[in-house]
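A single chain comes next, written as C-alpha cells; it is the form predicted alone.
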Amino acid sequence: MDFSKEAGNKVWAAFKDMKVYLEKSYRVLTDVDTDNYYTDSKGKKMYDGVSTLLNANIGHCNKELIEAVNEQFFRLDNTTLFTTTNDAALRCSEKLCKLTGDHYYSCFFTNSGSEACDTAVKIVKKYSYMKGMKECGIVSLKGAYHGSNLTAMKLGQGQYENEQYFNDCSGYYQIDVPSYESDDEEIGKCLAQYEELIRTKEIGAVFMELIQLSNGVNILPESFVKGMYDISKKNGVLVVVDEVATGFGRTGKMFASEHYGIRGDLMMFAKGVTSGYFPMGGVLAVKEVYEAFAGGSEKLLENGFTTGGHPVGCAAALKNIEILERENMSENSAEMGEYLLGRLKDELGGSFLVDEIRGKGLMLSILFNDYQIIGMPEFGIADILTNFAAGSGLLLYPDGPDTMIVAPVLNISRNECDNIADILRDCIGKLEKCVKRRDK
C-alpha cells in the first residue's frame, strides 16, 4: 500500500493545516498490541501516552471486550432506535444509571462528545421553552473544550474562529474560570459574572467540564464548582456537566463530578465508555428533565442519530465498565496519576522550558514557558517535543503549541510511568540546547 505523504492527502486530518502536517509530522499506524504499543508504518513502535484520545482507558487489544462485541455481532449486528429499542441499549443505558447511584434516570444515546453536546443543547432549549421562558441562554466556562461541531463552538466561542464559519453566538455567554490555586477574591469574582449572567440575561444552562482538558488541564476549584452549582438551583439554570474526556475513571474517579460531590441535571459522556472499541457517546438525564419530553407530540425531542444506541457500541460499553471496575482501573488511574505526577516534577521540572505540570489522575498536562525553536518560529516546544518523543518511541499529543498532554491507559503500571519520565526527561534536555526566547 502507498504510504507516501502524496497519499495522505486522501485523509483530512483532525485540527491540521494539511501542508504542514504531512511536511512536518506525518506518520501512519499500522499495528498496535497488548502492551499499549502502536508500530507505524516506518516499523517504528511508540508507546500510547494518550489513550489514543483519552479514550482507550482499558487499553488496547483487550481479549475479553473484543470477544464481546464480537458475540454481539453474531446475535444483533445492527439496529436503530428509531423503529425499536435493543436489549443491549435497556441494558447499558441501566448500567450507565447505576453508576451514578442512579441519580440519572435515563440515556440519549449518540455517536460521539461533539454529538452528546448538540444533544444537551437541544435538550436545554425545548425544556427551558416547554417552561415557558421567552429566551434560552447558555453559560460555558472559559477554557472549556466541549467537541468541534457547530454547537459545541458556540460553547467554545473563544477557543474557535467562529466568524470564519458564520456561526451566530448570540445567545451563548462565557465567564471567567479560576485556577485550582485561585484564592478566594478570585473565585468570587469568577461567581460574580454568573450570578450578574443570570440577572440580566434568561440562562437556561451552564455546561461545566469540571476539570478542563484543553486548558491545561485545569482543575477547577471546588468552592467554585460548588458555587456554580448553588446558584445554579437557586435560580432554576439547569446544569450540564461534560464528562466526555474526564468520565470513566481518567481522574481517579469514575466520574469527575465525585471529586466535587455533585451531579448536573445532563451528563455528557463518550470517549471511555467503550475505551475506543466503538464510536459511542451520549447524555444522562435526571427524571425530572426526561418525563417533560412525554405526553404528547409537542413536547417529543427532535432528535436521533441512525446508529444511536447501537447493540454493539452497547455491548462494548458494558463489557468495558464490567473490566474498568473489576480491576479497579479508577483507583489504579488515582494511585499511578500520583506517581507519574511526582516523578515528571522530578525529572521535568527544574527545566528553564517547562512552566507547570499538573493534572488528576492519569490526566496531566506539561505547560511550556515562551520559547520557540531556532530556525522554526512557527513551531511550539509542545509540537517538536511530540515528534522528539515519537522517534523515542513515546506517542503524545499537542494540545496547543505550549501544552503537551500526558494520559496513558488506566492498567498502567510503576515502570512505564517511569518510561515515559525518562524519555520525556531526555527529549527535554535535547530542546533545551535549540530554543530562544520568542520575541515579544
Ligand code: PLP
The other form holds:
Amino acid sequence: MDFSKEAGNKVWAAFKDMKVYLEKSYRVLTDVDTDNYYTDSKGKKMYDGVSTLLNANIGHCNKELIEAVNEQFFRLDNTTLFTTTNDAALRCSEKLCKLTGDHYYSCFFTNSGSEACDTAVKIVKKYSYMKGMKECGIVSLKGAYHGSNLTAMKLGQGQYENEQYFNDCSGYYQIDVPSYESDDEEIGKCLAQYEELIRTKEIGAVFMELIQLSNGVNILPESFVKGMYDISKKNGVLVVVDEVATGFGRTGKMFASEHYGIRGDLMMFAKGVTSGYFPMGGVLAVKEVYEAFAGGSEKLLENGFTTGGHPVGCAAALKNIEILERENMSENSAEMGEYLLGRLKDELGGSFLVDEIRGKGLMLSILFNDYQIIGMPEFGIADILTNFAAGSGLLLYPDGPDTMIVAPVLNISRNECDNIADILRDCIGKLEKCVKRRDK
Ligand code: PLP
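Coords for the form predicted together with the named molecule, given the form predicted alone:
Full complex below, order starting with the chain above.
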C-alpha cells in the first residue's frame, strides 16, 4: 500500500489546506485497539484523546456492539424509509424519545449532524409557513457550528468566509453569545438583541448548542439559556437544541439540555448516538410539530435520505445506548471530566502559553495566548501542539490555531487522564522554548 504524501492527495480531507496538511501533519491510521490506541501506517501508537471527533463515546473495538451490528447485518441488512419502516428504527426512535422522558415524540433519521441541521431548518421553515409566517427568519448564536452543509454554514456564519458559498444569506441572523464569565449586564444585552430581532423580523426558530464545542467549549450561562427559552416560548419561536456534540453522555449528562432543565421543540443529534460505529444522525420532534405535517399533501415534509433510519445504524444506536446506560458512562464522564480538568489546570495552567482551560464532563478545551512558533507564523500553538502530542503518543484535535479540544472516551480511567495531562505538560514545556508573541 502506498502511504506516500503524493498518494494522500487521493483523499480530500475535511477542512484542510491539503498542501500544508500533507507536508506538515499527514497521518494515515490503520488500526485501533480496545485500549483506544490508534496505530498509524508507520507503526506509531497514539491514544485517542478526542474520541475520534467526540463520537467514540463508549470507546473503540467494543465487541458487544460489533456483534449487535453483525447480527443486524445478517437479519435485515438494508432498507429505506422511502418505502417501508423497519423494526430497528421503530425501537431506536422509541428509545431516543424515552431518553428525554418522552418529551420528544418522533424521530426523523439522517446520516449525519449536518443533515440533521438541514432537516431541522426545513421542518422549522415549513412549520412556520403553515402557521402563516411568510418569511421565516432563523436565529443562531455567534460562535456556533451546526455542520458543514450549506444550510448549517449559514447558521454558523462568521466561522467561515460564507460569502464565497452564498449569494444570499438573508433570513439568517446571529446574536452575540455570552460566556460563563459574562455578568448580568452582558447577558441582558445578548437577550435584548434576540428580543429586538423578534420584534423587527419574522423569526421561526432559534438554534442553540448549549455548550458550544467550536467556540472553545463555551458553556452558555444558565440565565442566558433560560432567558432565550422563555423569550422563544412567549413569542411562539421554536427552540432547536443541537446535541450533536454534547449528546450521549459527553458533558456528564445524557444530554446537555439536562444541565439547564430545558427541552427544545426539536433536538438534533448524531456523533455519539452510535459512538461512531455507524454514520447516523437525526432530529427529534415534539408531538405538536410532528403532527402539523400530516393530513394533506400540502403538509408533507419534502425531506429524506436513502440510508436514513438504516436498520444497522439503529441497531448500533440501541446497543450503544444500552452500554452507555448500563456502564454509567454519563456519570463517569462527569467524574473523570472534573478530574481531568483539574489535572490539566494543575499541569498546564501555569504556562504563559495557556490562557484558559475549561469544559464540562469530557468536553474540554485549552485556549492559548497569541503566540507563534519562531519561524513558522502560519501555525498556531494548537497546530504545533497537535504534532508534538501525536509524536508523544496522544491524538488530539486543534479547533483553530489557538484552541485544543480534549475529549477522550467516556469510560476513561484516572490513569489515562493522568497520561493525557503528563503528555500535554511535557509537550507544552517543549513548546515554551520555541515561541514568540504573535506580531500584531
Ligand atoms: N452540530 C455540532 C454541534 C457539531 O459539533 C457538528 C460536528 O462537529 C455538527 C453539528 C455536524 O455534524 P456532522 O459532522 O456529523 O455532519
